[in-house]
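Taking the form predicted on its own, here's one chain by itself in C-alpha coordinates.
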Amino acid sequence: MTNETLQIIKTRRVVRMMTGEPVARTNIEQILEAARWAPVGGNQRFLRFVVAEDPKLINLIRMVSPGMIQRPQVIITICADWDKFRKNKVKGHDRSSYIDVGTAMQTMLLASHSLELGSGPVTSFNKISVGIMLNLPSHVTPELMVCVGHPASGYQMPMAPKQKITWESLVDWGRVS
(Lines of atoms letter the chains of each structure in order from A and count residues from 1; the text may use other names and numbers.)
(Lines give C-alpha, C1' and ligand atoms only; values in the text may rest on other atoms or scores of the structure.)
Protein backbone atom coordinates (compact mmCIF):
# COMPACT_ATOMS: atom_id res chain seq x y z
CA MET A 1 0.00 0.00 0.00
CA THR A 2 1.39 3.37 -0.94
CA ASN A 3 -1.55 5.58 -0.05
CA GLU A 4 -0.91 7.24 3.34
CA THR A 5 -4.49 6.77 4.55
CA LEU A 6 -4.50 3.09 3.65
CA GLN A 7 -1.14 2.68 5.40
CA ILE A 8 -2.61 4.25 8.59
CA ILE A 9 -5.54 1.81 8.39
CA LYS A 10 -3.26 -1.18 7.82
CA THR A 11 -0.80 -0.37 10.64
CA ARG A 12 -3.27 0.69 13.36
CA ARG A 13 -3.29 -1.62 16.39
CA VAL A 14 -5.05 -1.71 19.73
CA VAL A 15 -2.51 -0.45 22.26
CA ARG A 16 -2.79 -1.96 25.72
CA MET A 17 0.55 -0.77 27.14
CA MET A 18 0.85 3.00 27.54
CA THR A 19 3.36 5.30 29.21
CA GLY A 20 2.52 7.88 31.87
CA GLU A 21 3.41 10.73 29.50
CA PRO A 22 0.56 13.27 29.24
CA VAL A 23 -1.28 13.63 25.95
CA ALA A 24 -1.26 17.16 24.55
CA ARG A 25 -4.65 18.89 24.55
CA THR A 26 -4.16 19.77 20.88
CA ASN A 27 -3.89 16.05 20.05
CA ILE A 28 -7.14 15.29 21.89
CA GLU A 29 -8.82 18.16 20.07
CA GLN A 30 -7.62 16.75 16.74
CA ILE A 31 -9.04 13.34 17.62
CA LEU A 32 -12.38 14.93 18.55
CA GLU A 33 -12.38 16.99 15.35
CA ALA A 34 -11.84 13.80 13.36
CA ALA A 35 -14.73 12.13 15.22
CA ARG A 36 -16.97 15.00 14.20
CA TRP A 37 -16.43 13.90 10.60
CA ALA A 38 -17.33 10.25 11.21
CA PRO A 39 -20.29 9.10 9.11
CA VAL A 40 -23.64 8.98 10.89
CA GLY A 41 -26.99 7.51 9.86
CA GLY A 42 -29.32 10.08 8.34
CA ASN A 43 -26.92 12.84 9.41
CA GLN A 44 -28.57 12.66 12.84
CA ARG A 45 -25.86 13.76 15.24
CA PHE A 46 -26.90 12.47 18.63
CA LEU A 47 -23.52 11.36 20.00
CA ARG A 48 -21.68 13.26 22.72
CA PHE A 49 -18.05 12.85 23.68
CA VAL A 50 -16.90 13.21 27.28
CA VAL A 51 -13.16 13.57 27.85
CA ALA A 52 -11.61 12.44 31.13
CA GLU A 53 -8.02 13.63 31.78
CA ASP A 54 -7.97 13.79 35.58
CA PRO A 55 -5.95 10.80 36.89
CA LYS A 56 -8.32 10.34 39.86
CA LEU A 57 -11.36 10.14 37.58
CA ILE A 58 -9.54 7.79 35.20
CA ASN A 59 -8.65 5.50 38.12
CA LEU A 60 -12.28 5.48 39.29
CA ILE A 61 -13.48 4.60 35.81
CA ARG A 62 -10.91 1.81 35.58
CA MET A 63 -12.34 0.31 38.79
CA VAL A 64 -15.68 -0.36 37.05
CA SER A 65 -14.19 -1.26 33.68
CA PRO A 66 -12.83 -4.82 33.68
CA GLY A 67 -12.12 -4.51 29.94
CA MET A 68 -9.73 -1.59 30.47
CA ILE A 69 -6.36 -3.30 30.57
CA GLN A 70 -4.38 -0.23 29.55
CA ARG A 71 -3.58 2.69 31.82
CA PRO A 72 -4.57 5.60 29.60
CA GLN A 73 -3.80 9.25 30.13
CA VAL A 74 -7.12 10.17 28.50
CA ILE A 75 -10.46 8.41 28.19
CA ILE A 76 -12.94 9.63 25.59
CA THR A 77 -16.39 8.24 26.35
CA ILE A 78 -18.75 8.05 23.40
CA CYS A 79 -22.23 8.74 24.74
CA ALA A 80 -25.68 8.57 23.19
CA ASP A 81 -28.15 11.41 23.80
CA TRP A 82 -31.40 9.45 23.58
CA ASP A 83 -33.63 12.55 23.86
CA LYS A 84 -31.98 13.94 20.74
CA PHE A 85 -32.25 10.53 19.08
CA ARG A 86 -36.02 10.41 19.74
CA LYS A 87 -36.56 14.09 18.89
CA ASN A 88 -35.18 13.43 15.43
CA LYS A 89 -37.96 10.85 14.98
CA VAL A 90 -35.56 7.94 14.70
CA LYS A 91 -37.57 4.74 15.21
CA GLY A 92 -36.81 2.76 18.36
CA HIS A 93 -35.78 -0.36 16.45
CA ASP A 94 -33.35 1.60 14.25
CA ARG A 95 -29.87 0.18 14.80
CA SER A 96 -28.02 3.10 13.22
CA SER A 97 -27.14 4.38 16.70
CA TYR A 98 -24.78 1.46 17.23
CA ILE A 99 -23.23 1.92 13.82
CA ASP A 100 -22.69 5.61 14.63
CA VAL A 101 -20.86 4.68 17.85
CA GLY A 102 -18.67 2.28 15.86
CA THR A 103 -17.79 4.77 13.14
CA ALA A 104 -16.92 7.42 15.76
CA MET A 105 -14.74 4.89 17.59
CA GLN A 106 -12.89 3.76 14.47
CA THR A 107 -12.34 7.36 13.37
CA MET A 108 -10.86 8.17 16.81
CA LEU A 109 -8.60 5.10 16.69
CA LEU A 110 -7.30 6.03 13.24
CA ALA A 111 -6.83 9.69 14.20
CA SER A 112 -4.90 8.63 17.32
CA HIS A 113 -2.65 6.37 15.29
CA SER A 114 -2.02 9.10 12.71
CA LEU A 115 -0.86 11.33 15.61
CA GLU A 116 1.49 8.53 16.78
CA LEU A 117 -0.62 7.92 19.87
CA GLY A 118 -1.83 4.58 21.11
CA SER A 119 -5.52 3.89 21.58
CA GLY A 120 -7.94 1.10 22.24
CA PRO A 121 -11.69 0.65 22.65
CA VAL A 122 -13.37 -0.55 25.85
CA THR A 123 -16.90 -1.92 25.92
CA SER A 124 -16.68 -3.90 29.15
CA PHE A 125 -17.67 -1.38 31.82
CA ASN A 126 -20.53 -0.64 34.17
CA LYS A 127 -22.64 1.93 32.29
CA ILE A 128 -24.52 3.14 35.36
CA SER A 129 -21.34 3.73 37.36
CA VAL A 130 -19.55 5.48 34.50
CA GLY A 131 -22.63 7.64 33.88
CA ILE A 132 -22.61 8.71 37.53
CA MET A 133 -18.86 9.38 37.53
CA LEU A 134 -19.18 11.55 34.41
CA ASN A 135 -22.28 13.29 35.82
CA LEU A 136 -24.33 12.38 32.74
CA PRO A 137 -28.02 13.31 32.67
CA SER A 138 -30.38 10.32 32.64
CA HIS A 139 -31.08 10.60 28.89
CA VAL A 140 -27.37 10.34 28.02
CA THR A 141 -25.67 6.95 28.30
CA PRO A 142 -22.03 5.94 27.93
CA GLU A 143 -21.78 3.45 25.07
CA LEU A 144 -18.07 2.91 24.49
CA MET A 145 -14.76 4.30 25.73
CA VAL A 146 -11.62 5.05 23.74
CA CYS A 147 -8.43 4.97 25.79
CA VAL A 148 -5.65 7.24 24.53
CA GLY A 149 -2.01 7.50 25.53
CA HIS A 150 1.55 7.20 24.32
CA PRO A 151 2.42 3.61 23.40
CA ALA A 152 5.00 1.97 25.63
CA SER A 153 8.36 1.65 23.88
CA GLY A 154 8.74 -1.52 21.87
CA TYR A 155 5.20 -2.70 22.55
CA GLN A 156 2.85 -3.59 19.74
CA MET A 157 -0.34 -5.58 20.03
CA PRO A 158 0.17 -8.81 18.10
CA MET A 159 -1.91 -9.30 14.99
CA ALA A 160 -1.03 -12.93 14.41
CA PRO A 161 -4.16 -15.05 14.03
CA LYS A 162 -3.74 -18.82 13.97
CA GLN A 163 -4.11 -18.74 10.21
CA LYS A 164 -3.40 -15.90 7.83
CA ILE A 165 -6.46 -13.81 7.08
CA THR A 166 -6.58 -12.10 3.72
CA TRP A 167 -9.24 -9.85 2.33
CA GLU A 168 -9.97 -12.59 -0.20
CA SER A 169 -10.76 -15.04 2.62
CA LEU A 170 -13.43 -12.64 3.91
CA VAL A 171 -15.16 -11.87 0.61
CA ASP A 172 -17.83 -13.54 -1.51
CA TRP A 173 -18.52 -12.00 -4.92
CA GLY A 174 -22.17 -11.78 -5.88
CA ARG A 175 -24.34 -14.32 -4.10
CA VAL A 176 -23.02 -16.65 -1.42
CA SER A 177 -23.08 -20.21 -2.64
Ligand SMILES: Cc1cc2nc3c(=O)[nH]c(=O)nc-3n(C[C@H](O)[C@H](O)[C@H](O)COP(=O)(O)O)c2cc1C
The other form holds:
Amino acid sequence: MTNETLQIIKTRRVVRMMTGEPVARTNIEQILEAARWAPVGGNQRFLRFVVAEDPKLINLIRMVSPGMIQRPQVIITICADWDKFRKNKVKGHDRSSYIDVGTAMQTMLLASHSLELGSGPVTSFNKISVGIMLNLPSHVTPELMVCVGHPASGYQMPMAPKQKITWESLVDWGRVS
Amino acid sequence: MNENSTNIVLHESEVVELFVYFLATARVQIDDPDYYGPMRLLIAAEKLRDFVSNRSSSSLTRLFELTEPIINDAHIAINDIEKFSNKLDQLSKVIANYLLEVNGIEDPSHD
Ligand SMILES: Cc1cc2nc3c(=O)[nH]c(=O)nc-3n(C[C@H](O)[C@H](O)[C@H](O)COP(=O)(O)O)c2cc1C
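With the form predicted on its own in hand, show me what the form predicted together with the named molecule looks like.
In what comes next, the whole complex appears, and the chain from above leads the way.
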Protein backbone atom coordinates (compact mmCIF):
# COMPACT_ATOMS: atom_id res chain seq x y z
CA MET A 1 0.00 0.00 0.00
CA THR A 2 1.33 3.48 -0.80
CA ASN A 3 1.73 5.97 2.00
CA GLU A 4 -0.56 8.83 1.02
CA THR A 5 1.16 11.42 3.18
CA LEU A 6 4.59 10.70 1.68
CA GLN A 7 3.03 10.71 -1.75
CA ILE A 8 1.54 14.18 -1.15
CA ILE A 9 4.87 15.48 0.16
CA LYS A 10 6.78 14.16 -2.84
CA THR A 11 4.36 15.27 -5.54
CA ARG A 12 3.76 18.84 -4.31
CA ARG A 13 5.32 21.42 -6.61
CA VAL A 14 4.92 25.18 -6.68
CA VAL A 15 2.06 26.09 -9.01
CA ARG A 16 2.68 29.30 -10.97
CA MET A 17 -0.08 28.89 -13.55
CA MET A 18 -3.62 28.90 -12.17
CA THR A 19 -7.08 28.91 -13.76
CA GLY A 20 -9.80 31.48 -13.05
CA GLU A 21 -11.97 28.90 -11.26
CA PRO A 22 -12.86 30.10 -7.76
CA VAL A 23 -11.67 28.16 -4.71
CA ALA A 24 -14.45 26.93 -2.42
CA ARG A 25 -14.57 28.67 0.95
CA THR A 26 -14.66 25.26 2.71
CA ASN A 27 -11.31 24.41 1.08
CA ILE A 28 -9.76 27.67 2.27
CA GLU A 29 -11.00 26.93 5.77
CA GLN A 30 -9.49 23.43 5.62
CA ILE A 31 -6.13 24.91 4.59
CA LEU A 32 -6.28 27.44 7.44
CA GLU A 33 -7.24 24.75 9.92
CA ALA A 34 -4.24 22.70 8.79
CA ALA A 35 -2.00 25.74 9.48
CA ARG A 36 -3.35 25.86 13.02
CA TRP A 37 -1.82 22.39 13.56
CA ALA A 38 1.64 23.31 12.27
CA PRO A 39 4.37 23.11 14.93
CA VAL A 40 5.36 26.46 16.47
CA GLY A 41 8.31 27.47 18.69
CA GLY A 42 7.43 27.29 22.40
CA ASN A 43 3.80 26.54 21.48
CA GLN A 44 3.33 30.31 21.29
CA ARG A 45 1.00 31.82 18.72
CA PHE A 46 2.70 34.78 17.12
CA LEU A 47 1.35 34.36 13.63
CA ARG A 48 -1.80 35.81 12.08
CA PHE A 49 -3.29 34.71 8.78
CA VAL A 50 -4.94 37.33 6.60
CA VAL A 51 -7.03 35.96 3.73
CA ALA A 52 -7.64 37.97 0.55
CA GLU A 53 -10.39 36.68 -1.74
CA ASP A 54 -11.58 39.90 -3.38
CA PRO A 55 -10.22 39.86 -6.96
CA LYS A 56 -9.66 43.63 -6.84
CA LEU A 57 -7.55 43.41 -3.68
CA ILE A 58 -5.67 40.40 -5.08
CA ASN A 59 -4.87 42.37 -8.21
CA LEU A 60 -3.50 45.29 -6.21
CA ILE A 61 -1.35 42.97 -4.11
CA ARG A 62 0.00 41.38 -7.31
CA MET A 63 1.00 44.82 -8.59
CA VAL A 64 3.47 45.27 -5.73
CA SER A 65 4.60 41.61 -5.66
CA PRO A 66 7.16 40.91 -8.38
CA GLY A 67 7.61 37.33 -7.13
CA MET A 68 3.93 36.51 -7.66
CA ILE A 69 3.95 34.95 -11.11
CA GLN A 70 0.62 33.18 -10.63
CA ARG A 71 -2.83 34.79 -10.68
CA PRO A 72 -4.27 33.24 -7.53
CA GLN A 73 -7.90 33.09 -6.46
CA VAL A 74 -6.91 33.41 -2.82
CA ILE A 75 -3.88 34.87 -1.04
CA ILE A 76 -3.21 33.82 2.54
CA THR A 77 -0.68 36.21 4.05
CA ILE A 78 1.23 34.82 7.02
CA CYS A 79 1.92 37.74 9.36
CA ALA A 80 4.03 38.05 12.52
CA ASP A 81 2.56 39.89 15.50
CA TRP A 82 5.61 41.51 17.16
CA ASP A 83 3.60 42.75 20.17
CA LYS A 84 2.92 39.17 21.15
CA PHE A 85 6.63 38.44 20.85
CA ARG A 86 7.54 41.29 23.15
CA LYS A 87 4.84 40.39 25.68
CA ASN A 88 6.10 36.83 25.88
CA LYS A 89 9.70 38.07 26.21
CA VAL A 90 10.93 35.50 23.76
CA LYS A 91 14.66 35.70 23.18
CA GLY A 92 16.11 35.36 19.72
CA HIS A 93 12.59 35.90 18.51
CA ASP A 94 13.44 36.68 14.91
CA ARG A 95 14.69 33.24 14.11
CA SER A 96 11.94 31.30 15.82
CA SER A 97 9.32 33.49 14.18
CA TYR A 98 10.67 32.81 10.72
CA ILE A 99 10.74 29.09 11.37
CA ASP A 100 7.09 29.30 12.44
CA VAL A 101 6.33 31.03 9.13
CA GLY A 102 8.01 28.12 7.34
CA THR A 103 6.10 25.40 9.14
CA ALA A 104 2.80 27.21 8.52
CA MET A 105 3.71 27.71 4.87
CA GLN A 106 4.60 24.09 4.19
CA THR A 107 1.55 22.80 6.07
CA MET A 108 -0.70 24.99 3.91
CA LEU A 109 1.07 24.00 0.68
CA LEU A 110 0.64 20.32 1.52
CA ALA A 111 -2.98 20.79 2.63
CA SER A 112 -3.73 22.57 -0.67
CA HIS A 113 -2.09 19.83 -2.69
CA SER A 114 -4.03 17.14 -0.81
CA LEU A 115 -7.24 19.00 -1.77
CA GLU A 116 -6.08 18.97 -5.42
CA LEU A 117 -5.49 22.71 -5.34
CA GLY A 118 -2.34 24.40 -6.56
CA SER A 119 -0.36 26.68 -4.29
CA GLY A 120 2.84 28.67 -4.20
CA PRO A 121 4.74 30.69 -1.59
CA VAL A 122 5.84 34.26 -2.31
CA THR A 123 8.31 36.33 -0.30
CA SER A 124 9.32 38.66 -3.14
CA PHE A 125 6.71 41.30 -2.42
CA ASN A 126 6.81 44.84 -1.11
CA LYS A 127 6.12 44.35 2.59
CA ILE A 128 5.32 47.98 3.32
CA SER A 129 2.82 48.30 0.46
CA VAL A 130 1.14 44.97 1.25
CA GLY A 131 0.92 45.91 4.95
CA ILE A 132 -1.00 49.04 3.99
CA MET A 133 -3.22 47.21 1.50
CA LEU A 134 -4.17 44.62 4.16
CA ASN A 135 -4.64 47.34 6.78
CA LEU A 136 -2.17 45.66 9.14
CA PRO A 137 -1.45 47.47 12.41
CA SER A 138 2.16 48.66 12.73
CA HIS A 139 3.16 45.80 15.07
CA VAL A 140 2.04 43.18 12.54
CA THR A 141 4.23 42.49 9.49
CA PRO A 142 3.45 40.41 6.40
CA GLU A 143 6.12 37.71 6.10
CA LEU A 144 5.05 35.30 3.36
CA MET A 145 2.08 34.89 1.07
CA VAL A 146 0.61 31.53 0.10
CA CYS A 147 -1.19 31.77 -3.25
CA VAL A 148 -3.96 29.26 -3.81
CA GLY A 149 -5.92 28.36 -6.95
CA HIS A 150 -6.77 25.55 -9.30
CA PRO A 151 -3.66 24.49 -11.22
CA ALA A 152 -3.70 25.08 -14.97
CA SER A 153 -2.71 22.05 -16.99
CA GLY A 154 0.74 22.10 -18.57
CA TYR A 155 3.93 24.03 -17.88
CA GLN A 156 4.25 25.35 -14.32
CA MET A 157 7.39 27.52 -14.68
CA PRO A 158 9.77 25.90 -12.19
CA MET A 159 12.60 28.19 -11.01
CA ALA A 160 15.34 25.75 -12.05
CA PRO A 161 13.89 23.10 -14.31
CA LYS A 162 16.87 20.85 -14.90
CA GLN A 163 18.06 20.16 -11.36
CA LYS A 164 18.34 16.55 -10.26
CA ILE A 165 18.67 16.54 -6.49
CA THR A 166 18.63 13.28 -4.58
CA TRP A 167 18.01 13.20 -0.85
CA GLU A 168 21.27 11.29 -0.42
CA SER A 169 23.22 14.25 -1.84
CA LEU A 170 21.86 16.45 0.97
CA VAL A 171 22.58 14.10 3.87
CA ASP A 172 25.52 13.17 6.09
CA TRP A 173 25.24 10.26 8.50
CA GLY A 174 26.83 10.63 11.94
CA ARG A 175 29.76 13.05 11.93
CA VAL A 176 30.22 15.07 8.78
CA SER A 177 33.03 13.61 6.73
CA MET B 1 6.09 61.42 -39.29
CA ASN B 2 8.23 58.33 -39.73
CA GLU B 3 7.14 54.98 -38.33
CA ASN B 4 9.50 55.17 -35.36
CA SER B 5 8.07 58.36 -34.01
CA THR B 6 4.41 57.29 -34.11
CA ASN B 7 2.61 57.83 -30.81
CA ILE B 8 1.57 54.63 -29.07
CA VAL B 9 -0.61 55.55 -26.14
CA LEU B 10 -0.67 53.43 -23.00
CA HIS B 11 -3.89 53.13 -21.06
CA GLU B 12 -3.68 54.87 -17.72
CA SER B 13 -4.14 51.56 -15.87
CA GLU B 14 -1.15 50.17 -17.80
CA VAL B 15 0.99 53.16 -16.86
CA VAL B 16 0.00 52.69 -13.22
CA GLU B 17 0.84 48.98 -13.34
CA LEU B 18 4.27 49.55 -14.87
CA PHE B 19 5.12 52.58 -12.74
CA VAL B 20 4.08 50.83 -9.52
CA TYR B 21 5.97 47.68 -10.56
CA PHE B 22 9.23 49.63 -10.87
CA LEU B 23 8.78 51.43 -7.56
CA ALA B 24 7.60 48.40 -5.56
CA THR B 25 10.31 46.20 -7.04
CA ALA B 26 13.07 48.71 -6.25
CA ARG B 27 12.40 48.03 -2.55
CA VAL B 28 11.92 44.29 -2.99
CA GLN B 29 15.31 44.01 -4.73
CA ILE B 30 17.16 45.23 -1.63
CA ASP B 31 16.23 41.94 0.06
CA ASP B 32 16.05 39.63 -2.95
CA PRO B 33 19.08 37.93 -4.52
CA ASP B 34 21.00 40.31 -6.81
CA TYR B 35 20.55 38.08 -9.83
CA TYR B 36 16.77 38.50 -9.61
CA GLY B 37 17.32 42.15 -10.66
CA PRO B 38 17.83 41.42 -14.37
CA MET B 39 14.83 39.06 -14.33
CA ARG B 40 12.62 41.80 -12.86
CA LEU B 41 13.72 44.14 -15.64
CA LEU B 42 12.92 41.52 -18.26
CA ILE B 43 9.45 41.13 -16.75
CA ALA B 44 8.92 44.92 -16.85
CA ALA B 45 9.98 44.91 -20.52
CA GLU B 46 7.51 42.11 -21.22
CA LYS B 47 4.72 44.03 -19.48
CA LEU B 48 5.42 47.04 -21.70
CA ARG B 49 5.56 44.85 -24.80
CA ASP B 50 2.28 43.11 -23.95
CA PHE B 51 0.53 46.45 -23.36
CA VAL B 52 1.38 47.83 -26.80
CA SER B 53 1.94 44.78 -29.01
CA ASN B 54 -1.51 44.92 -30.60
CA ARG B 55 -1.02 48.50 -31.74
CA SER B 56 2.65 48.64 -32.59
CA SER B 57 4.19 49.39 -35.99
CA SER B 58 5.62 46.59 -38.11
CA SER B 59 9.12 47.70 -37.13
CA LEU B 60 8.37 47.58 -33.41
CA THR B 61 6.55 44.29 -33.84
CA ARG B 62 9.70 42.90 -35.40
CA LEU B 63 11.76 44.04 -32.39
CA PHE B 64 9.28 42.26 -30.11
CA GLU B 65 9.39 39.13 -32.26
CA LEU B 66 13.19 39.11 -32.35
CA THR B 67 13.50 39.43 -28.58
CA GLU B 68 10.56 37.35 -27.30
CA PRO B 69 12.07 33.85 -27.74
CA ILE B 70 15.37 34.99 -26.21
CA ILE B 71 13.57 36.51 -23.21
CA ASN B 72 11.64 33.26 -22.78
CA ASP B 73 14.90 31.27 -22.86
CA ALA B 74 16.44 33.66 -20.34
CA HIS B 75 13.61 33.06 -17.87
CA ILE B 76 14.20 29.32 -18.06
CA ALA B 77 17.96 29.80 -17.53
CA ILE B 78 17.58 32.03 -14.44
CA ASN B 79 19.49 29.64 -12.13
CA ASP B 80 22.32 29.00 -14.60
CA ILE B 81 24.17 32.31 -14.48
CA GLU B 82 26.36 31.50 -17.50
CA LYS B 83 23.43 30.57 -19.69
CA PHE B 84 21.38 33.47 -18.35
CA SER B 85 24.19 35.97 -19.11
CA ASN B 86 24.55 34.40 -22.52
CA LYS B 87 20.86 35.09 -23.26
CA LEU B 88 21.23 38.69 -22.05
CA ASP B 89 24.32 39.06 -24.29
CA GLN B 90 22.22 37.80 -27.18
CA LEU B 91 19.51 40.36 -26.37
CA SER B 92 22.15 43.10 -26.23
CA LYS B 93 23.31 42.21 -29.75
CA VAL B 94 19.79 42.03 -31.12
CA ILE B 95 18.82 45.44 -29.77
CA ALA B 96 22.03 47.08 -30.98
CA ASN B 97 21.60 45.69 -34.50
CA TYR B 98 17.94 46.65 -34.50
CA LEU B 99 18.71 50.23 -33.47
CA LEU B 100 21.44 50.59 -36.10
CA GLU B 101 19.17 49.21 -38.77
CA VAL B 102 16.07 51.30 -38.04
CA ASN B 103 18.22 54.41 -37.85
CA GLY B 104 19.79 53.67 -41.20
CA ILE B 105 23.33 53.13 -39.92
CA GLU B 106 25.19 50.39 -41.75
CA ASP B 107 26.99 47.73 -39.74
CA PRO B 108 30.66 47.97 -40.97
CA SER B 109 31.24 44.29 -40.21
CA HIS B 110 28.76 43.47 -42.97
CA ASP B 111 30.68 45.43 -45.66
C1 LIG C 1 10.82 31.05 1.81
C2 LIG C 1 10.41 30.82 0.38
C3 LIG C 1 10.14 31.91 -0.44
C4 LIG C 1 9.74 31.73 -1.77
N5 LIG C 1 9.43 32.82 -2.54
C6 LIG C 1 8.97 32.62 -3.80
C7 LIG C 1 8.55 33.74 -4.59
O8 LIG C 1 8.58 34.91 -4.16
N9 LIG C 1 8.09 33.51 -5.84
C10 LIG C 1 8.02 32.23 -6.35
O11 LIG C 1 7.58 32.08 -7.49
N12 LIG C 1 8.42 31.15 -5.62
C13 LIG C 1 8.88 31.32 -4.36
N14 LIG C 1 9.26 30.22 -3.61
C15 LIG C 1 9.17 28.85 -4.18
C16 LIG C 1 10.53 28.24 -4.54
O17 LIG C 1 11.06 28.87 -5.69
C18 LIG C 1 10.31 26.74 -4.78
O19 LIG C 1 9.86 26.13 -3.61
C20 LIG C 1 11.59 26.05 -5.25
O21 LIG C 1 11.96 26.54 -6.52
C22 LIG C 1 11.42 24.53 -5.33
O23 LIG C 1 10.32 24.20 -6.15
P24 LIG C 1 9.18 23.18 -5.63
O25 LIG C 1 8.70 23.70 -4.30
O26 LIG C 1 8.12 23.20 -6.69
O27 LIG C 1 9.82 21.84 -5.50
C28 LIG C 1 9.64 30.40 -2.29
C29 LIG C 1 9.93 29.30 -1.45
C30 LIG C 1 10.27 29.51 -0.13
C31 LIG C 1 10.53 28.30 0.75
